[in-house]
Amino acid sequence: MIETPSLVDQYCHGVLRTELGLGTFEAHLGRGEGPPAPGTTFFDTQTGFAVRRWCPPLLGLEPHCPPARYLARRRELGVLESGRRLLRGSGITTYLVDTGLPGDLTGPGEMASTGDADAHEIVRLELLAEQVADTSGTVDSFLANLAESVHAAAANAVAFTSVAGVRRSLALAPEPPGPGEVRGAEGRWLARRQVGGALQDPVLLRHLLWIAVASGRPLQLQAGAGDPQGYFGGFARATAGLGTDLVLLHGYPYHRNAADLAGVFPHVYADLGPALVRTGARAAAVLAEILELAPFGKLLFSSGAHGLPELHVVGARLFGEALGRVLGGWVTEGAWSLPDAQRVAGLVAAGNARRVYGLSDG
């Protein structure tokens, strides 16, 4: 029996600190936009039967109890109560937690704290290329201070992320741009721009990203709606032997080509977060397309959740429930050998995440 060892979430973001009704959990289940189909609700797909499944037992009900009981549970307790119960009961003993999103989300001390873990902050690009500019009148102003600001960011977080791929994957050439281009833009962008908006230029996105790469801090770039080789593989064959490793964030249901990319690239790692997570009962199925292209020493273990701890416990227990099924299965066979499926397994889970990210073994 494969033991799943512990976490290293190494891509989430924090816990909402308000209490929740119905409709307004569901809606943190889904993973689009507008309702579910008529007569459903989000608790209707394998993330919300995972929640079902994993959660309850945690707060004191039995596996699979009906939605509304549970959330009655969650409100009984509070949502700290439940968020500590959560979080300690999902073995994650690690989160690097993405503070670029909106809303009255928890950082990465509050994570610690409340999950009795370690919690490391990992710094998205263009939100801080944004705030940036709510703070500078002009272009040499902007492009000074945002040099400095990735500098100091570099410092203090274990990673940058990046939704460039999100934005403008389409637009985005692998190569940087030249100053000329970077200066023109900028100009362009600070004429028109209201203070809070989005950074959605191709050239100061591909600016932003090729000044984290210079940083030499693992950067992780999240996938569009699209399949990962296309822009991220000009940008691996780009950025090749600077020195600075990429994680490929979301790309399911495109995992098997950032597996793919993750054998190709030395500096390339592959995330298995939503893949998991978003096929729950078919986690396993997943898990193992994935190994079969990728170098066991380039995959690390995410939940990817956003705003409820449920999210990041079905990570964690589709995660521990996919591996011990694949690989032990493979150890029933004969292919593989027991140590050595324990071993992968402590590479998935944590180690790979603690080498990339420089990490103590604590």
The other form holds:
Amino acid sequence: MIETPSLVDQYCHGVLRTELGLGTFEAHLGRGEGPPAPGTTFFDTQTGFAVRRWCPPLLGLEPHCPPARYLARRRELGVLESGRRLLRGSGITTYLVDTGLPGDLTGPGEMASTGDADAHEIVRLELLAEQVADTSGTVDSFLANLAESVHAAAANAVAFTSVAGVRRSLALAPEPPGPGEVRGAEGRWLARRQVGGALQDPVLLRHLLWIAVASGRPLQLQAGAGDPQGYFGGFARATAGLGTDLVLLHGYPYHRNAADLAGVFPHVYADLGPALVRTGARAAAVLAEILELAPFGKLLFSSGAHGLPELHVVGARLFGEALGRVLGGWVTEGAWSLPDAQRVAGLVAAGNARRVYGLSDG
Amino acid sequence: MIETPSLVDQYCHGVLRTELGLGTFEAHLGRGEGPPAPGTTFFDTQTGFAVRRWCPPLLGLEPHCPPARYLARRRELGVLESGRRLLRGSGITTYLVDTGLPGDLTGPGEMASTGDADAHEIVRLELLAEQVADTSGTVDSFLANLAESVHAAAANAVAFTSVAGVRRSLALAPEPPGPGEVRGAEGRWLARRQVGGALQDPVLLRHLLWIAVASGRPLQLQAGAGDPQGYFGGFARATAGLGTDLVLLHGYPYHRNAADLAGVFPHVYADLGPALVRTGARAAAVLAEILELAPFGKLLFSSGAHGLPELHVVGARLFGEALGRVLGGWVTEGAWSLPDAQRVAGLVAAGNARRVYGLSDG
Amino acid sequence: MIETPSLVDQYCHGVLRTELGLGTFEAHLGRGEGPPAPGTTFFDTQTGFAVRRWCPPLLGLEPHCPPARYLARRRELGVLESGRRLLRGSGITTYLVDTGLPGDLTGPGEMASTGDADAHEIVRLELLAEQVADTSGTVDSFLANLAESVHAAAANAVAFTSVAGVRRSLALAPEPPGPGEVRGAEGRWLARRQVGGALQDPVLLRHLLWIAVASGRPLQLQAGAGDPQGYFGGFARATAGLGTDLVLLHGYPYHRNAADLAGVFPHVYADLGPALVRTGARAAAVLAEILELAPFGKLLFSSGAHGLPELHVVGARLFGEALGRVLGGWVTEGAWSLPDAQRVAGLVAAGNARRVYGLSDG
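Let's see the other form, the form predicted together with another copy of the chain, since the form predicted on its own is already up.
The next block holds the full complex; its first chain is the one shown before.
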């Protein structure tokens, strides 16, 4: 009844270019710090069950077939052909791809051609800063190059994202750090770091967030542990009215709090996706919770998928089914009208993302 | 199956006396710091959809009709007649009205006559203290007048409420501040403030809460951001056994935590209302969560409505429907007996509020 | 459709050996700091309603009969016979019994014979330390005896548990305290305490947890107030890879956060039980939330029951019914296959506990 013919995945990564064995595949289903516990497997998770539900039919197998059989069929088809079938079967029409993760992953261009879709790049701020540091000899040149580099990236990127240090850096203070503070932190970091070393200094991370805010491109911030009100509320207040949108990624289990913030601040948006991929058969229940407090113009679908095209499929299929079930249920009860439900489905699936990221209609 | 013939709205505000245009009406549907985001509207929220579901029929229109049509009909009837139809159609038989908000709002007397109901006043402590400060020249006279004023208000008011500083003031310490501490804070506040200036000093707010506790009237405390266990638990422990009831308002999304506290402390009660008005089609789901840990004698319905009689309607209708659906479902499953469900519905809708606030049977 | 023929209750207490009047029985239904509020009763809670649903039939009465009638029948049968009928009607086949609570409670042996089941002891660390302190004259002898005593207990106990100080002691630091720090804290505690005095010093509690970790037996930790990520995450990280499993007890309303931690750390497990006993008709909804992020091999059933065999019954019956309803629903929707659902039901009901605690197949 409720259709989402067009689907913008507003936050995902590329897929691996190499053939995968059972163990490597399984590792991508876990979220953890380490292997599965002895006697357990990451296939025994909502994500594992959802992959086994949605993906085998796209490769010509029965839903819920055993993992080993699925992996054998995947190898038989080859990584390219199975990736092609999976991505094209996902229903996603536009991918926004965070290119900041290591590994042999496809970029936006390859995602577009493999998936027969549009694709755009999301630039990860930490990685950009580390690349600038690798080629800047002094604090002065680093700071000048950094600002220039962010502004150059803004011309091509559809958004910026920051992951590692959001919670740590914003918990200290929401305002931009002063020039002296930034120079001091920068000097200490450059003196200590090896080429390729990761940026973790909270002052520099905060400086970086504020450069990105100045660029006007939407800024995606990965929610840290705990209630985002605690560390994100101050930043939202400090950036209100500046014209740059903030998108909170990955809020679960604080997705209701994230939705609340999207209702309070005009420039704050909430992401829907990974909560759905990770919760599988519970996707409709989690989606319904997010739909409590957030204005319907402030929610954005994403898969959050990384490495396996199966995760793009699962994200998209769970979302479509969950949205249809939740909104359809409200229409059946008389709580919503059908035209309203169809309009909201279109907004959350694609329309809001098109407006926020300035994408043309698919 | 489950009926709630009598409904005590244990926390609400009056309604605006002026005609409203589309923009002003819409602004009352938002919860935010600012206007709706560009390209969005506060009508696209659960509250907006719930207003369009429940209110048009009370003014002779189809449910879910477009906002502009609804507003035109509202103006056609006039603010008095539409308010009369809405409030009388809400099913609320008693209003407890917090009169502490600014604006051209109806008081308890007008709510009673317009809504053909009973109404009582809830006195907002901050406002009382500001009025006392406006007319007290010295610290000594302020402190004496404040205590007298709270006790005088207790004779007529059905409850006290405190909103602005609950979290900030109780987070520091739950106990009453010492006399020297109060005098110091008071002196600084009086010296700095202009006539009409708001009370925000955490020491004075805490002093005020403890004066209210001494009055014996139920004290309604607006939940702040975050888990109430953190800032409210200590105050609940410090006030246990003193004979004054505490009512936690507006707990969402920490409503389960608020219900938990109502189960742990004999004198703590939890409010149901605004979670329902704000979550609309999800009201039954949120209500069911509140009904997990709270003893059924510790929950109180409210609408939390402010400004628009539509919000009183939505609060009451969502509550009645949600309660019927949740309790009725448990009866159907065999988890509850029908007489138990009917008895609990009566408690939560009206009986608990009558007992806690000492109201006569409607 | 989904059966759980075997049920391991991985955390409970014994039952009272004395006849109970209405008031004493009611007191065991509350969770609070004090009696029920005036005009209310702890029978008007989800736990009270669940007891009235599940237990009267086991004593030959109608479900939902009035409390007084149930208590009269219970006295008529006698505490032994009613306990026998209740425990044997619960469906629990193995009890893991925390023997660390005061009161005239049955131990594991009596639970086994009364319930026609297996039973094993869980040793409460605080109590063990207090017993050692009662018989140790000096700091040196206490510290030596403590380590010896924990290791001796590990030979017979199926697990250790710590309740009182988990949050307070781990919030300070996750690592084991240094020897000087322990000696200092120990000296202060021994000097102050009376025979039988409770252990509350956070340094000693932390020392005790680390001795237990070294024993290799699973360690059950009672969740404190608030998000366990805050105080438990660091301890989970510090104990990763040491070969000792940690089981988080009683996470509600932070059960999703507990499930999340069980997904992140290979050696962390999450408990299901008391959330179900306390939430009654909502047990299926709460269980479904726990099943979102936790790998299915990391969840363990328990009743958390204490004092009343009715609570063992309610825990087991609610769990079985909730699990059947949740997993059965997913099978009906096509989200899970039936064999997968049956396998997961067996893991959560008994298989995971057998593996973690090294129990033989029932």
